[in-house]
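In the block that follows, a single chain appears as structure tokens, in the form predicted alone.
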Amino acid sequence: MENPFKFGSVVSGEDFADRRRELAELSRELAGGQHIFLLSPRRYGKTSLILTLLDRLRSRGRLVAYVDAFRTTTSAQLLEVIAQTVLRAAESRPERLLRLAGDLLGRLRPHVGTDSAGKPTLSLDLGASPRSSLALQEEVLALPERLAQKRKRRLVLAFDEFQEMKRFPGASLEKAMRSHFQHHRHVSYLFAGSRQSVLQDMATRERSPFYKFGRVMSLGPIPQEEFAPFLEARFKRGRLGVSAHVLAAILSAADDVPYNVQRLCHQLWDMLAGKTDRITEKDIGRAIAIIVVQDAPYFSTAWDRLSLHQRQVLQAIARAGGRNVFASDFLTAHRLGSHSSVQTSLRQLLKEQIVLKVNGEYRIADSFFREWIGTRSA
């Protein structure tokens, strides 16, 4: 039987572990016209959540569009993706898409084709002059509101990894977006990102163009009372029994991080399905050991990029936890040097999301990486 635990890719339908509270809250806010900044650590299932959310809103009569800013490298490319996804929210047939594009973006001489999957694609005649670039920006950023008004339906436009646009030269696009979007009355915007500090700055720093443009929400772990029944039901497909105590141990071993939980359960299934009828706590340790060996090449690459002091800090957190990292006895016991040097290393580790700060405690973001570090410092 196919392994029911999925990791490393976007999931939907029955493979999506229901985030009932988040889905209900986001649906209500966006349907009501609120703009949202969604902050999420890596491996928390942000993209799967967004796409499930958009499917739900579509089924309720909203127009929905999804833009992955991570896949774009220039302002012009991002604008073209926005135009394509917004228009495809309303039309799926190439001839109708071309007609709609002509109505709403006629100045940009749109061209419609199809990709290898038969889906319609849109390209715009960008030109090379500064004037044509400005025309592209003005036309595309006005498009979401124009489309929503034309179809007399609210449009929900979601930007995934929105903070990536900060890498583009200059700040003109960010300012232009705010200038246009603040006047849109029939469009709700969702700005999501896994570089949490950057996206939070975009939403809350006074000098940022998007300062106070929308509500800030943080995506946390899936509550255990939701996740545990989801996992138990999937183990039962392989006639694998699992107690509440062992389920709690699985979630704890993976720090409740959705990706890591699914990865660990995937390995337990591979190890045990068809060979036993019960999962034990010892099996969890065996599965983690296999994962650590499998991922050792990735961990070694990440380790090589770190400074010697950053490695020392990680080893100390792996051994003793990260609640009192600035206490003098912690610094002395792990030979970490001064308070300021630890602060500098942690600042960089947080920026790279190798370490997270949760309820005042510094935690290695990947529980399997933490185990790998533990084997090196034993």
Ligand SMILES: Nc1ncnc2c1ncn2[C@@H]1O[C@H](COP(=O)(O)OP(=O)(O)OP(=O)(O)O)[C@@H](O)[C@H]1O
Second form
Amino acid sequence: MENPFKFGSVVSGEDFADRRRELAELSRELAGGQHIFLLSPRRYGKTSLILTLLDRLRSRGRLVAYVDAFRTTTSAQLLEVIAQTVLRAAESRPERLLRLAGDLLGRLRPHVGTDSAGKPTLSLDLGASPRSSLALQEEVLALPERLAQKRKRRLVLAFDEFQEMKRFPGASLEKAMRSHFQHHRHVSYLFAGSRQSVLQDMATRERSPFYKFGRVMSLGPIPQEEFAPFLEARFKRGRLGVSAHVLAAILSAADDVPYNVQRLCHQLWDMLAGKTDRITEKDIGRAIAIIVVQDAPYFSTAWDRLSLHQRQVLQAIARAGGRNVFASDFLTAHRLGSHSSVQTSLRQLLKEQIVLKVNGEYRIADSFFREWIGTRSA
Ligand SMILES: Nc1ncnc2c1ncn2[C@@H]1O[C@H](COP(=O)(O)OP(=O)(O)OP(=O)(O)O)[C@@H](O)[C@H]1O
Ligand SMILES: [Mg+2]
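Shown: the form predicted alone; wanted: the form predicted together with the ligand:
Let us now look at the entire complex, which starts with that chain.
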């Protein structure tokens, strides 16, 4: 029987655990024309949530488009992806797509082809002159509203890892986006990202073009009362019983991070399905030990990139927790030196998302990495 715990890529359909409240709230807000910034740490399930949300909105008659900014490296490329996904929201057949593109983006001489999966692709005349890149920008940024008006339907346009465009050379695209999007009455924008502080600044800094453009929402872990029954039902398929107590221990060993929860359950299933009928707390420790070995190459690479002091700070947090990292006995006990050097190291670790700050406590973001660090420094 196939392992029912999925990790590593987007989950959908029956592999997607409810997130009922988040889906309802996001659908309501977007359907009502509210723009949203959706922030969460890595691997909390943003992309899966967005794609599930868009499916749902599509089935209710909205036009929907999904742009992953992580895959693009220049403004022109991002604009081309926006044009393609927005037009494909309305037309999937090549001839019709071409006609629609001709109507709405005629000046950019659109061309339609097909990709390896047989899906129609759209390319535009990107040109190299400043005039042609300005024309590209102006036409494409006006497109979402023009399409929504033409089809007389609301368009929901989602950008994943939106903050990545900040890395592109030249700063003008962000400003141009804002100045177009703010006039769009029939489009709801969703901007999601996992570099939380960057995206948050984009939405809330007074000098930022997208200042106060939309509501800022944080995506938390999947609530235990939703996730636990989901996991239990899957273990049952392999005739594996799991008590409420052990389920709580699994969730807590993974810090409730959806990816790590699925990863841990996947390993438990591999170890135990067909061999026993009950999962115990001891099994959790064994499963984590195997995962730590599997992921050791990634952890070594991450470790290699850190300064000696950053490593010391991580070791201290792995051993003693991250609640009082600036207290003088903590600094002395772990030989961390000055308050300000710890501050500098933590700032960098937070920026790299190796450490998160949760309710005032510094925490190593990946519980398996924490385990790896802990076993090395014991
Ligand atoms: N609603 C969910 N139900 C079950 N598992 C989930 C859910 N959301 C996320 N996961 C688990 O987390 C993994 C990562 O999900 P996803 O790629 O959507 O997260 P993300 O926040 O977009 O991650 P990244 O930061 O890498 O972009 C999935 O492969 C799955 O194992
Ligand atoms: Mg993602």
